[in-house]
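A lone chain, given as structure tokens: the form predicted together with the partner chain.
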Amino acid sequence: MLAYIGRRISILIVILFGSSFILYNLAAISGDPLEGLRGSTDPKVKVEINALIHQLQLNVPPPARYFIWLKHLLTGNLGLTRSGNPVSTELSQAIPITIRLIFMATLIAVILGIGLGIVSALRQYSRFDYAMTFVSFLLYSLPIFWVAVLLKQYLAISFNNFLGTATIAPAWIAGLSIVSGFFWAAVISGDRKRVFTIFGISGAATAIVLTLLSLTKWFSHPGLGPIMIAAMGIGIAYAVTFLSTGLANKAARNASLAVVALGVVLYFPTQYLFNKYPGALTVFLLACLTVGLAVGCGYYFAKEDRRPVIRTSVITSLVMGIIILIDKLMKTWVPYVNTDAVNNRPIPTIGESNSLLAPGHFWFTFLDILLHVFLPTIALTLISFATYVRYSRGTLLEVMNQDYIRTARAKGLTERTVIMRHAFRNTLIPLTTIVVVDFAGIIGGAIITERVFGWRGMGTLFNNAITNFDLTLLMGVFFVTSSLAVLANLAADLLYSYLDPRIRVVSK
């Protein structure tokens, strides 16, 4: 194994070297950077002349000149920018915001594409499926650009003036309604009588709870409060339950109840908590609590077979611990957009955070954070989640057509254990290599969504380099992304490797 891993990243190595040689050159011999200063009629234009080709080492040939930056490179040093700066500095500050930037949009697009996907094959050639297949592939035609031009508009400045009356038009709700009960209807699917009953079910759930919403003036003032939160908890126990190990198992259904339970009952403390201590370590130290607690539930509730019982309370925590966290977040909502900052306009359009905003407040700079990461997310997300959506649906009609799904059924498993268990975890194994390979890749392709929404980002710096004719940078922002992706893909292949036990890696 170890000799396995030494072969492969000596072989990236020679690949990094490769490229980076090619990129190097193609970028020294593609434009001249005295242009600007040749056509000038300054009397000093020589001398400037003279230092520039200094400073940019212009007199050695461009392959000469590779070796010196690989040089440099080697002893750890990127280098400078034209403009004096390390490029280490720049990069150091560059990163976080681009790796925050596609974090979450992978990651929602992942669960997302996977689980419509999914559904997309389990009813397959349905209307659903069509339908799945034509918005996929619409999404998939998209200019990113173009998109984020849209949200802008349309989510983000008709959202803040919707937050001036807080009120829904009925027709909006009335289209809401009949929308969700359509897309409920095609998921769950069924006979005739069925397909009629979910669609009046979910349509008239939506606008029920939609008008109530609109009257209780919720979204200017949002907030869940104790007893939603139980009852989405409960929801939400039966729901993990139900696709984790199935409602006949009842030491899972009562472990996952008894979390919810625990999560209701500690919610006054853990307001208290995040009020007197707020920061990113309270947060982090009650996620840790919360799953300890799950574990404990699960080992207590299962007598045998205590595994699938601790996965789904766990599975059930998280979530919960996660509405307390949005809870607490809608609670700052009020003071966050009473602010001089912010001044009623929550939705930003444009930056990564708020200049303005005082800072030393956590609740306020997490939520401005994640506020401004919401759109570029969803554009990023809905360009990015077609892939996963096309994947995983393909994946899954083929495991479903194996040898050994036929034998589970055989043996009489329940479809849903079929799904889950058989079906749906050999769907992953190939997922799981893509996500990783796209999320290093995803870096490149988020220059563009950089620039439409002004993210001072890795795409930022890419830019300058390109225009002002930036050697170091553009190598520097090159080797950083190169090197994630070449990694990531070193990474699936042993995830790949570990995952499924049919594919041995070979040292040979």
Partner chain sequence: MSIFTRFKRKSVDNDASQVDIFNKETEGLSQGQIVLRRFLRHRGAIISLGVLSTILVFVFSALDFKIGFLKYHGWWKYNYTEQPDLRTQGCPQYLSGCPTLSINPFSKSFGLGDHPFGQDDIGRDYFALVMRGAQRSILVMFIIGIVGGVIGTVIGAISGFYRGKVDAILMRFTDFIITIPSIIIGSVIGFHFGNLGATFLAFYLGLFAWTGLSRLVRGEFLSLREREFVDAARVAGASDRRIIFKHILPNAVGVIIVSVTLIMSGAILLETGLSYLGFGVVSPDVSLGLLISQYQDSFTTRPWLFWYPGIFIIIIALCVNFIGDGLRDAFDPRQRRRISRKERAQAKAVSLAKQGEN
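Moving from the form predicted together with the partner chain to the form predicted alone:
No partner chains or extra molecules come along with it, only the chain itself.
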């Protein structure tokens, strides 16, 4: 294995420096940094040209100039941009912004895409399968800039206007109820009578909920409270138990319900700590306490085979923690919206943060960051998750036709066990390699999305480097993104070898 890793690293290093050599020379040959000065009538233009030639070393041939850049790189010096700023400083400012912009979108796209793709495969040729196929191909074909502009118009500008009254129009209630009815009817499916029944019940329930939200002006003063959190927690406990171990596992079900009960009991002490000691450290310590209590509940209720029970209770506790955190952010909504920096327009359309917001208030800052990420995350998720839907569907359909799946069914295992313990795990093997590479690609940024929403991340740096013929900045961006790409490919190879026992790496 060590010999295999050594060979892979050697090959990747050659690829990295070979590609950087080609890119450097192509960029140096195709661009002319002096183009804007050659037609100038300024009497000092020759002095400026000579100074720029000396600064950018344009009198040195591109291949030799590449090795000068490489020498500085190996000593830890990425050079200066044309504006005189260190490239390392530009990268250190852009990388966190890009991670904040795309990390959550990629994570949501992976979870939703794989989940819906698996459900689509299990409901092959059903109404839900046809609906997901249509939606995934539709979203995959939409241009990202068009989606981003629509989101800015309807989820930012129109929603900010809506908050002035916080009253939902009857036409919107009717439309959303119909969409909800179609969605749940497609998900649950069944014969025609059952489909119409589900459509009617889900549509009526949605209409009632939206009407209550409109009458109480909930969107102006949002919140959940312990009763709503308890109701949601019970549903989450049953859902997580069903997916993780099956409802027949009483220990896992009781452990999850116990975690929900502890979350409700500790709701008010948690709110007190949030208000008394606001900060990331408090959130982290409470998260650790949540996981610890979940492990304790799983250990208490499971007398044997504790691992699946503990896993179920931990997942339930994390979801409960997220809901309680969302409730705290909802309580922060009203004072945040009423600040002069926000001025009753909470959904932003541009930038990664509100520069007018007074610093020092943790919850205001946290909510502001989430609201600025909101629209770009939706835009990127809608476009990218369609790929995971189609790929996970095809992979699971292929796995379900394997001999070991038929053997598992012949042994008398339940369908949930066959799918979750055998088919689903093997479906994740090829998907894992794709996810690893995609997560490495997020550091490259999203050029179009960053331009539409006014973010200054890696994509913007790359675009500026091309536009301004800034070769040093271009190579700095390329080195970071390409290094992560080759490391991701190495990690994907090793992870695939680890997950699939049929693969044996023979070191010679």
